[in-house]
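A single chain comes next, written as structure tokens; it is the form predicted alone.
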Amino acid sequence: MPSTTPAPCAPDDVRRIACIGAGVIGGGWAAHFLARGYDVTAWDPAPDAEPKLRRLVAAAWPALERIGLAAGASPDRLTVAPTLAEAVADADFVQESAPEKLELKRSLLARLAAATRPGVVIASSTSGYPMTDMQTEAAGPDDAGRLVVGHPFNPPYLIPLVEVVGGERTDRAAVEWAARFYDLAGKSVITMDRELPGFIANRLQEALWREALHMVAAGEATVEDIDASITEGPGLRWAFMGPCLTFALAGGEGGMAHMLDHFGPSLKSPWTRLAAPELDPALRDAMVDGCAAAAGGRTYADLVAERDQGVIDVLRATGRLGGPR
């Protein structure tokens, strides 16, 4: 779709983001933008969310001044707004990132696009939902045309990717402007031409996520021995290298063609039930048994900060770790 409504400002020029909804993943998005030196306005519902709020981006600076923070970066530009309107009303980007819920979310975006200046690109955090079922109740097309997606992976200030993608009403100009936004922002981000829902990574991360379902249902595996599966083996070619490439490599010097002429076959094989187990009490309690079990007694804060750790060390062994804009 062709843009009829330019944004106020170029990418490069944000100084004001405005995060909608201060949970763990607008949280995480706040606490991100203002290490990159962004003022950051936020607004939630909940009576107790600006507390919360606060704890979250303290817990988290640490980490990120770990990374090395932009000039200026401080937790002090954070100010939290009474009301949506007024958390909006001076941004140059929204982020989006309200519970899961599709009339949630419907008319939240509908509410964002007709109190933000026109032309301003709004975001939704959605993990799932495409942006044409999300931008239905958009009032007119220069509301819709601005509301894209851009799916963050948890922890949003640690964690490089966002999927950007737009819906049937969406100005390709306002996708564009979003993913060089996130580039400026110090993300990694993947602009795709078409809608999935799911989008990619969470699809992948799904079908691992349903296969240990299963196994964890059948008594095949417990939940300690598929984490350890993963962190101890592929997780760590994965860290750096995606399947794809590292299944090619698995075909030596002939690369993805012979590994497929050899493998292929495999396919075939019962190794893999795409299809989700029923999710019955026993199971949900082998899986919450399981992960108290491997937590050995570590908090969760505990476990936030060894994670924290651990994707900064992997981030930088690989050179991947981005510095202040």
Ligand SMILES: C[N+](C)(C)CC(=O)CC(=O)[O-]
The other form holds:
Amino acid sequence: MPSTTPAPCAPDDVRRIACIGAGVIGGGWAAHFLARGYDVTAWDPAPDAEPKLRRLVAAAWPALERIGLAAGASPDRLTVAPTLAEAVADADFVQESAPEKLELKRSLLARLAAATRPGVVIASSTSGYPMTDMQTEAAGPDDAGRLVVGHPFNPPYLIPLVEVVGGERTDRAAVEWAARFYDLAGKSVITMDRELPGFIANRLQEALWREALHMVAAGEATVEDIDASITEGPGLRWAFMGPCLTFALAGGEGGMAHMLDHFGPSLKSPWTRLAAPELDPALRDAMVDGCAAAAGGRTYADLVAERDQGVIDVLRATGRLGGPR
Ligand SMILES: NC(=O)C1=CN([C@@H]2O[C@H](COP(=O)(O)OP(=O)(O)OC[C@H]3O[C@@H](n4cnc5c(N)ncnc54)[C@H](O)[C@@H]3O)[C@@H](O)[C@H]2O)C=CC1
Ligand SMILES: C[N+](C)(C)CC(=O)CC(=O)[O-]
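The form predicted in complex with this ligand, contrasted with the form predicted alone above:
The complete assembly is shown below, putting the previous chain first.
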């Protein structure tokens, strides 16, 4: 469909990015865009947002230096704006990462569309809301048409994937513009042609997560057993080969055909519980205590540094890190 709302600049001419909401993900996006050499302006209504954001970027920067910064990249190119309107006034692209609350997203995305220059694409980091449900308050086709989902993975400055999809009122050209922009900004993009709650990756992750919670709730496995079952097992394969091709190898030389003929009947075995468990206080405490035990005295900062180095090692070992960019 031809664009009715052309962006004010081409994806490769983007220079200024606004990050709206500057918590774990908005801050991670800011670090990523800064490392890629963009100017970033952030806005977040929390009174302590600026020092928190600067701490997050400072903590991420050593990892970003290790994988290589773009020419001219600097944390000094981060500005924190006092108002939403000032944050987006000159933006060539907006990444919204406010809390996962539908009403909040609806009104915030409408405000952002009204405050940006006509045609500027606005992407939401939502983990699961379809854009159709979030774009209901956008004023008209020119506003709603440039709202897309750009779902990242934590931390956005190291995990390449971003899932891009529009809603019923989104102009297809905005989806294509966002996909091209993320690609130029160093992300690995999956563009979806239809909306699914949870998109692709979270739909898969949530199935695993529900089963983990069921096992902890029923006392069938500890948090540490569950984590080790992935890091010592399938997780090692999943870093470079997805679950489908991995299981094709389970069929030996007969491939997926033999795998399905052999193990297909067990698909119907009651292995999974599928429906979500009740997140009652006992389960909440078991998960929180189990994670504290698994952390074994390592602080949040220790774990972030360990995770960042682990992701870099995996990216490097699987040939997905080139030289300095
Ligand atoms: N935490 C994660 O692993 C991932 C989260 N996401 C998505 O990213 C978004 C943000 O999540 P997190 O960063 O985890 O949350 P967070 O709680 O760390 O950060 C949210 C930030 O938004 C700010 N905020 C509150 N009201 C706001 C408003 N009206 N406008 C702008 N900012 C506002 C808060 O002050 C806070 O700094 C959510 O949509 C979430 O689903 C996506 C991928 C992964
Ligand atoms: C926990 N989460 C559902 C918000 C996670 C994501 O959306 C993606 C990720 O980083 O795994």
